[in-house]
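Only one chain is given next, in structure tokens, and it is the form predicted alone.
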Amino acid sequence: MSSFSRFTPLVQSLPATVPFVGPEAIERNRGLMVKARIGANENGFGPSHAVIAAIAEAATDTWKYNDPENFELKAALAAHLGIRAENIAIGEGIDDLLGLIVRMVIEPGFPVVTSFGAYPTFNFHVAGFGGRLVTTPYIDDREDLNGLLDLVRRENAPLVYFANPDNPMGSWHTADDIVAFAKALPETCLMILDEAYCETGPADATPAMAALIDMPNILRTRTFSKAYGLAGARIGYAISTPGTAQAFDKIRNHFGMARISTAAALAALKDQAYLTKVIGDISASRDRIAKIARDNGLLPLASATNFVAVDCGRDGVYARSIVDGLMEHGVFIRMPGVAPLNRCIRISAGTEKDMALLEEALPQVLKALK
């Protein structure tokens, strides 16, 4: 048998996997139907009617490529954020941007600092480009800013990842603490400040644009997937100094954005009244999830995201049993991947129908596990 491989040694060493198993795969593999899709941190309330109308109108032009410079979307975002278009890079969701950032900064063997148990897609990209992950544990279910800074200095790391609000725990730090952390970093270290959930968090958790906009080693990543309800459209953007933002043009897929997605994003930005409403809906759903958890003897953690992490009081095996048991009832949720975070389950905000299904199924699952 030939020992020849057409792939690089790095690719040969990597597992053929995905960071998350989708509900579609669970349906296929287990022969079950998802009735309440409250596990992927999507916005089950969906986009506004104005966005749906814009998508329908743009569909007739889908034979055209999108503007490779993303001029109109950059201009709209700049006006919305009070910055310049030159401060913005557009990508196919934050996941795409994370891969580009790692590619721009990391060579094989370079250390990359993150929290143990934080967003696994970032780790996926680091592994894909040969980086060496260096992690620090969460403290009280929050990412440890002091631990991250110590690791950056010890390793002389060129890249650090920090999400605020956090996935998978829903916790957050104040804007003042984040700005202090950013300013304490060596200028040789690029910080990814993942703000995917910034719209659903408290106002004092998001630094003002002016606080970080002049720092070339800070990249803020944001998305239309969460509060705006456009996860399937894949629209993300990065914010930094013009030099850092424009570096994406060296390696990005210039025709990666879809015209329909761009039209959806532009319409979503215009409909801020709907955004305010849906943020209220998400907050109310978080409260409902917390009540359902407490009514069943579980401990909901405070959350600034569109999901709630629920402490099940035992270990990852028990939490996994709850996740699997709920799926038997058609309720799709997820859980953090590593201990001690994996003592929790994670439930996304959803509609009243979703919450009713969760409320009915959870006590049955817990009773069966006794």
Contents of the next structure:
There are 2 protein chains.
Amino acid sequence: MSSFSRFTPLVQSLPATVPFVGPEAIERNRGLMVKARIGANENGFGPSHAVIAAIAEAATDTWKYNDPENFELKAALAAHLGIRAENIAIGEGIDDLLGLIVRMVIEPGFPVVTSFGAYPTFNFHVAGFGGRLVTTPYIDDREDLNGLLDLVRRENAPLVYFANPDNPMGSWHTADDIVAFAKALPETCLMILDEAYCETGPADATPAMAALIDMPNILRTRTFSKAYGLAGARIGYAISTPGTAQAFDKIRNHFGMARISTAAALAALKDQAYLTKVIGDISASRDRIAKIARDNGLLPLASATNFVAVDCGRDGVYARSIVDGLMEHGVFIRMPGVAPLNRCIRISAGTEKDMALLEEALPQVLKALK
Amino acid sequence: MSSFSRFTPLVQSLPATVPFVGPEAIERNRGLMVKARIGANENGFGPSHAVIAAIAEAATDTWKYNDPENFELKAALAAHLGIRAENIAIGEGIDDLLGLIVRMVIEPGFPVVTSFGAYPTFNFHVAGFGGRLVTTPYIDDREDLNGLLDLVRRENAPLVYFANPDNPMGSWHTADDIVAFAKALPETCLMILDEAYCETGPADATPAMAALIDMPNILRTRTFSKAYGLAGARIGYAISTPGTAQAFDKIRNHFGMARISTAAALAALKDQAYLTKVIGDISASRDRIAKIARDNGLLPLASATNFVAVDCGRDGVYARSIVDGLMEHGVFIRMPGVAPLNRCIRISAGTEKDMALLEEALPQVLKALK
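The structure above corresponds to the form predicted alone; please provide the structure of the form predicted in complex with a further copy of the same chain.
Below, the chain from earlier opens the complete complex, with every other chain and molecule after it.
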């Protein structure tokens, strides 16, 4: 297949990886239809009526570019979080922000610390800029703060990634432990504290804004994709000191944000009553998933996220056969990528309709595998 | 302002540039209200009813991530253009694609050829990856193909940018000349042929797909932001050989596209009758702008785009005072950034309401400047 001959050596060396295969691609490739979409940690409870109305209202203005400064959204987030607009950077989902952060810090060969089995899209971006991943294993299905800190020191690493609550395991650390980790970190190491799932976790798992806001080497990333139910809108944000937050302006795609998406995010942020309701729905759905798992002899792990990792008690091959088997029934789920995490399957919270399909399909799949 | 201490030297050296100040920022900074938004080459005629309906229909699904493979949109574009889906890469507007292209080709210090005064966002991305801009002046307000070719050869440049029709001048070259340029180019130089405005130009200004589709070093970029009226949706695409087009997959933000935006683009592509109508509206509006300019003693340049560059007959300071003066009347326009192009102002096509505001304000502004 003929391609341009003079891409950089780095780009030439990269595979055409896709961090995740989408459910649409699975449908196309396997000739199956997804009936329960509970694999991508989306939010099947969807956005509120207020958000739908805001989208409809914004539709006629979609001929206009979005405000490249994201002024309104920054102001609304700042008011909501009790910080300043200058503390915030906006991007096309956390995925976009992760790419920009890696670019700002990593040159080819630089070490980047993360947990073995953590977020693949972060690893994709590290590879994309030639970084060298250095990993420490999960301990008891939680990211290992001490292990991460040791690696940062050993490697003099400029970048460490840590998600709390964690994806793919759903586990979490307390705010106190995270703040202690942040303070122990050398100032020459930028910490990405990925809080994509913070809204669905216990209150004491999320550090207060004030605890970290003055540290230029701490970048917290958050999103409207999970609890807010706007994965398709692509709105993520990063929180740090003004100096660190504004560094994004040096390289970001200033006109990259979709205008309707911003309108949707503003409406979603305003509707905190709906958010509270959905968080309750997600919590109930986690319990439902846990019960279905236990009823089938599987072990659900405690979760602070909008999904549940379920220990299937055997290896990755077995878990993969459950994932594939469920898809035969139209139930789309995913699983962690590496051992020992991949003894688990990962099921996203969803509506009762989704849960009923899961409940019906799972015992059939397990029986067929016996 | 305290920021992380260990950003790469390249990132530390970059200014927090914004390629363009948005009209919203001008409103905020100057305490003025935009009444006629005819400065950003948007399309005030807006998207069709079919597009608005598609957006409303897609709204309830915005909790789902978009298909990362953009399968449907690629298939629709391929059918429309008579090429294969494998020839196409999708991104968050051409701006996003330009950043990815620069990243794929440019290492610090590498030369990049463009015209002096051409698209600032491209230059922004070149600076962002440490490239070295090498420019040749416009000749008679057109990009100089011979000058570009000479520079590519002299510098052994791996990347050249050329827009046809051109922004900010609205001028164009014939398809024959562009194909001749492409064929004369060394295979070791990637040509970005930016066709953001191709729909509004004369038919003989756009090379046939077949003329360039087998050349791995030619990348044509197009967008739904201009004639299709979806600037706020952020949908751009690049056309090349499968090998070159698929290189984007190595580094792009696979989950970066907004789901509603894709639905809007699909609907817009389907509604070619509306596109034809809007192109007629834009053409009529260009004539209207030209007449207003002439009635005020200014010289409109011929345009193949959705805007008209108007020669104000003096220097950049004078043109800037017209731009600023019109904004006092709520008429938002822009102007080219460098001499001698900046003797012009640049007015986007718009509705009759916009044109009436321009017609009323321009003589007052010119009179006040006397």
